[in-house]
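Just one chain follows, in the form predicted alone, and it is written as structure tokens.
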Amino acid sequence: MNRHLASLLPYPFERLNALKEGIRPTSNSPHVSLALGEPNHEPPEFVIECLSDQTVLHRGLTTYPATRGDITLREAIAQWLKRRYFIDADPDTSILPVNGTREGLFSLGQAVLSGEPNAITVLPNPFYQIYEGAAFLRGTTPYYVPATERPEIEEIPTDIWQRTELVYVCSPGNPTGYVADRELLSFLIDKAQQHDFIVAADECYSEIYLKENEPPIGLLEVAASMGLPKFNRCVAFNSLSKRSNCPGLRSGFVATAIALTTGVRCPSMCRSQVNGHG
């Protein structure tokens, strides 16, 4: 057994369910759930049509999906990244479908963290628990950055940066809603180049924002603008779960050129496969 299993903390939603057990509301006001956070809106109609297409279903259900995903899917992801972030991501070398970003975010940690006792994984606080789980199960020490408003990345001392191997950043952030600006992401990318660690951007909420003409900026977009067209030491995750109200499809992707620039074993990090028709 992995000796680090004992370091894992109870899943927060199970703890929340236990705390709420037997409690009855004293108000008739609408309930605001702080639980798992499933979408409350309908998925796009064309997704339902696609999943109802007998030809598509037969083609998808009778074959094992390739780890790299279908080239049509990877090209569609690359085209979306071009429209959304104005970046050129090679569908053959920079994009990998994943079976939901939860698994990808975890697997990344297992691939790039060394397991050395002094290694550090930086993560925001509050945070998605999979970041912490990835750090613990690889034997690294989590370093929690206060992120109730703007993440206090600039306050991390030099001795921590020197031991850092992986940084998780979530923008737009859950549960606080903060959005990382260009200055913050640029600072983080500079530190990654200086101290040779990986930045993993969880951007699953990238399409949920208030001002239609002001979409949140992305990690790879900032990296490209800094003269890093191969997105050196930067990895971005996105999925259909929140943005398209399709968490049941477990369809997401990771975009990077990390394997070409740092020698990290990136291709082996996400053996999970995209569901048939994400």
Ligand SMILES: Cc1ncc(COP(=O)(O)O)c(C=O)c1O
Contents of the next structure:
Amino acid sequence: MNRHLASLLPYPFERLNALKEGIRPTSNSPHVSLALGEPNHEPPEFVIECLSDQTVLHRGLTTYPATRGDITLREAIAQWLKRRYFIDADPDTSILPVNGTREGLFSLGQAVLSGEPNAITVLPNPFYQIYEGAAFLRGTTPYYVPATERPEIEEIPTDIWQRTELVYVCSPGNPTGYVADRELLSFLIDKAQQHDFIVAADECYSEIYLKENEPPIGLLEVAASMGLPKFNRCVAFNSLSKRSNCPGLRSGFVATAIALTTGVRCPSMCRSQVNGHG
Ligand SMILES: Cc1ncc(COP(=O)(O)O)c(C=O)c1O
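So that was the form predicted alone. Now I'd like the form predicted in complex with the named molecule, please.
Once more the chain from above appears, this time first in line as the rest of the complex follows.
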């Protein structure tokens, strides 16, 4: 057994259920659900049509999907990244579909964290629990940055940066709705170059915003504008779960500069690959 398993904390919804145990609503007020954050809107009709297509269904059910995903899918993701963030991500080397970003966010931690007892994973607080699970299971210490109106990432002391191997940033943030600005993301990217760690941006809420002409900025977009066209030490996640109301599809992607062809064999090797060839 992984000796770090015991350090995992119960999921928030388990804790919430325990807190709600035996409580009955007392008024006729409308019910505001604080349960699992499923979308309240319909998925696009063409997705339903496609999934109902007998030929597509048959092919999908009778073949193993490749880990790298279909090139058509990776190209579509690359085109979306171009339209949305004006970046050139190579569909062959920079994009990997994931069966849900939750799984991808977790796996990234297992791949890039060294497991050294002194290592630190920086994450917002409150947070999407998988960040903490990934940090704990690799035996790193989480360093929590309060998710205030503007998280004080600049206040993180140097000795913490020196031990940091991975930073999870969630923008737009769950649950606060905080949107990271260019200044904050470029500060993080600079620190990552300086102290040799990975920034993982969870951007699954990127398409939910108030002003039509002000979409939230993305990590890779900022990295590219800083002259890091291969997004050194930057990894961004996105998902169809929120933007397309399709959490059941388990379809998302991770975009990065880790060359898919070299493979990931062990955490320390992955770390040097990520850092050396970004
Ligand atoms: C902040 C955040 N990141 C990631 C996810 C995971 O999304 P999925 O695994 O469906 O892509 C969620 C889902 O609620 C979330 O709130």
